[in-house]
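The chain below stands alone, shown as structure tokens; this is the form predicted alone.
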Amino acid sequence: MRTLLLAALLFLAPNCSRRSGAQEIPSQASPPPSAHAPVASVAGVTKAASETDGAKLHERYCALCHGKEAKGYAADNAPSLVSQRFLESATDAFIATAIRNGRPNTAMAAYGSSRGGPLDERQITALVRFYRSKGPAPLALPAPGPGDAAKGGKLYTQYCITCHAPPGQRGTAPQLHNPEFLASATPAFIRHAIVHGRPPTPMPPFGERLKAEEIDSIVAYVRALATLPGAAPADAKVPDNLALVINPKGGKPSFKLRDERYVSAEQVKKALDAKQRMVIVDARSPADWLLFHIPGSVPIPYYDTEKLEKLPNDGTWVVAYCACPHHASGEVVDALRKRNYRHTAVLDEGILFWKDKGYPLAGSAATPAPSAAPAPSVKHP
């Protein structure tokens, strides 16, 4: 069955694949906007300024995994953030959350600078008249009944499983459990999703093939599922003094690269347990860099590279991971081999296969959270 929610959870790519040659109770610094207020009402800009300046701001910060025309699907599973279903469903408020705390465990980190991302409210504000005038204004949705969480269950084992994975796992498709996405998306938007689809992504529309009840039950499940830790407290710094080099005094590993681009997670933790010398730089915005990292590693993300400068040129290996697990940390590695660096590789399967495995992490939230539990009297194979 074809996924039940697929871009229904804005900005989330869980398994997206670099295509080079060469994703409940969030804590805010300010409060979004309200979710009937226009957006430029909250930061003051005009409509014409905030377009230009958010085509740019996405050209920097969200084409990458987004696309140049935001239509999703650079990177995999990175949704469209402007198509018609989504953008009727979706308040300004709900976008300007998403962008401003992110989708915690997933690809999709928060950009907000309360959490440490490089966008403060005006910027965010930006991009959100950006992607709004894609398309249309929001509708009043009709809320659902009060559904059968346990029935919604089997339902979502039934029709959901296969790409959202069960709770507290990751699948092809957005999670689900996301805090952030169920602290901000309401009962009525789930619905809109599950009834109409999100034409023309892969996401099929379920109103003529579910009675109504059911999806009222299935949006049920989703509001009663447990959630995971969520982001890095608010107003968080990364500190101004880290360290370049783990292991400055360390010999040299021998990595073997696949592709002659991609280094093993097992080959890199054996090589920070054997305490040889390496740079580890971590592609993603900040803000995840904070919730957790490799322990050691250096927050210089794809969207700033110029940074790059800084790392030592001598011949010690960089390695660069992100979420994807090989797009952002791609551009970096790129641009350190026009640099001329020589010795530079992808992290192969990602941070977040580094975190499943319980390999070291630093960071707010570097203990591995517990699996989120389904509802009760729920089975899932």
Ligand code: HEC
The other form holds:
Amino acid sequence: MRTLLLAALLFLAPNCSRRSGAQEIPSQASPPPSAHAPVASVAGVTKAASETDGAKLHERYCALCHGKEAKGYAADNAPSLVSQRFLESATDAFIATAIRNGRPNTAMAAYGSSRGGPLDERQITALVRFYRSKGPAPLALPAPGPGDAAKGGKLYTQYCITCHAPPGQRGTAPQLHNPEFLASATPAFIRHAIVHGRPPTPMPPFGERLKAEEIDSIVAYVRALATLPGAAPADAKVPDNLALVINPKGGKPSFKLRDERYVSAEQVKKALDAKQRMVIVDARSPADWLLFHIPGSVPIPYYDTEKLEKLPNDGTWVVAYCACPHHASGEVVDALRKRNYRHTAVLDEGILFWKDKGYPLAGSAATPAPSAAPAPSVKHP
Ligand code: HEC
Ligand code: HEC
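Pass me the form predicted together with heme C as well; I've looked at the form predicted alone already.
The next block holds the full complex; its first chain is the one shown before.
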């Protein structure tokens, strides 16, 4: 009874899809349905069967960046979710919060349905169980001493900045100034990572290199970092009547692609300014679209590519972007090309570059709060 009810609910949900796993290749034989065909159909039923299977959920939504085995670094320097040092310091609540709320302004989107993402709480719990099954339970961690944040700042510049970047900027390692990170990472969690590192990842242990007071000071500094604009308001939803085509009456852009695949942000910005006709697909979790997106873009995430069949296949340019900057958008472009869309491209530098350039954005966090740190100058690899 409960399963049936759930299946019915999923059937109605806007993010519902016909795919039950990432490994399924969408059928190419059938002609694309008409522009406004419902995308739900029998979907809910297949999804209900696998919805609490953490391994399947991981494969569909997370493997793209965190890797098939969840060891990280498949794309975007996504961290390992299964290293011993991570699992012994991260509580289930910490992991669940990261999945639900994401890390705004990074490639890690919010996936919780409370933030407009695809996953309900049962699915988030299933994912947490899946990662937990690959390593130890959380330990009771010793809390650091008070420390001196000013001293910690100097040590941070000396030892950490090469990977974690200055506050407000993006480096190759997770953002320690991220508001969602700071909202859930305790001083003890931060200290544990610094003392022991995260072997076998690039995060080195500092327990032998730095004195205990120095580490306490760095923790005090990290905890005190000013925060950037936060998340989309809870329960925000993508409107269901979004127009698919931008400037339907406009002329055709003449994009020049790099490697027959990538279009520069500058060309897309120019085409928008010139009111030219195109479709822009946001390939991230819809929760991140709610936060900020290119005006006129439609959210069709990398894990829901069947929804691309709604797009006109009449030669209109379709540009896909993500934060990565190429992975999620690349999946969308591959799926379009499989369906014989002729003019498709990946936005080369991605949305974070677009944002850093000050190009137009829409969404709840489109305009940075006055307290925001200066615009990043480090380019994402
Ligand atoms: C050589 C690059 C490098 C240096 C130097 C480095 N880190 Fe890291 N750090 C990383 C990476 C990569 C991760 C993510 C590891 C993983 O996959 O779990 C990380 C993770 C962390 C985490 C955990 C963050 C999270 O979201 O779980 C903390 C805290 C941290 N580092 C603090 C520091 C501090 C403080 C310093 C300086 C004393 C430092 N790191 C120096 C690369 C580095
Ligand atoms: C587009 C790439 C991408 C996808 C897809 C993605 N992540 Fe992440 N994830 C990241 C990055 C990058 C970070 C580090 C963010 C930062 O800089 O702070 C991260 C961080 C995390 C963290 C925090 C780890 C820590 O040490 O603090 C968790 C937990 C996590 N992701 C789980 C997931 C789960 C579960 C999914 C699937 C539902 C997922 N991610 C999908 C890129 C991704």
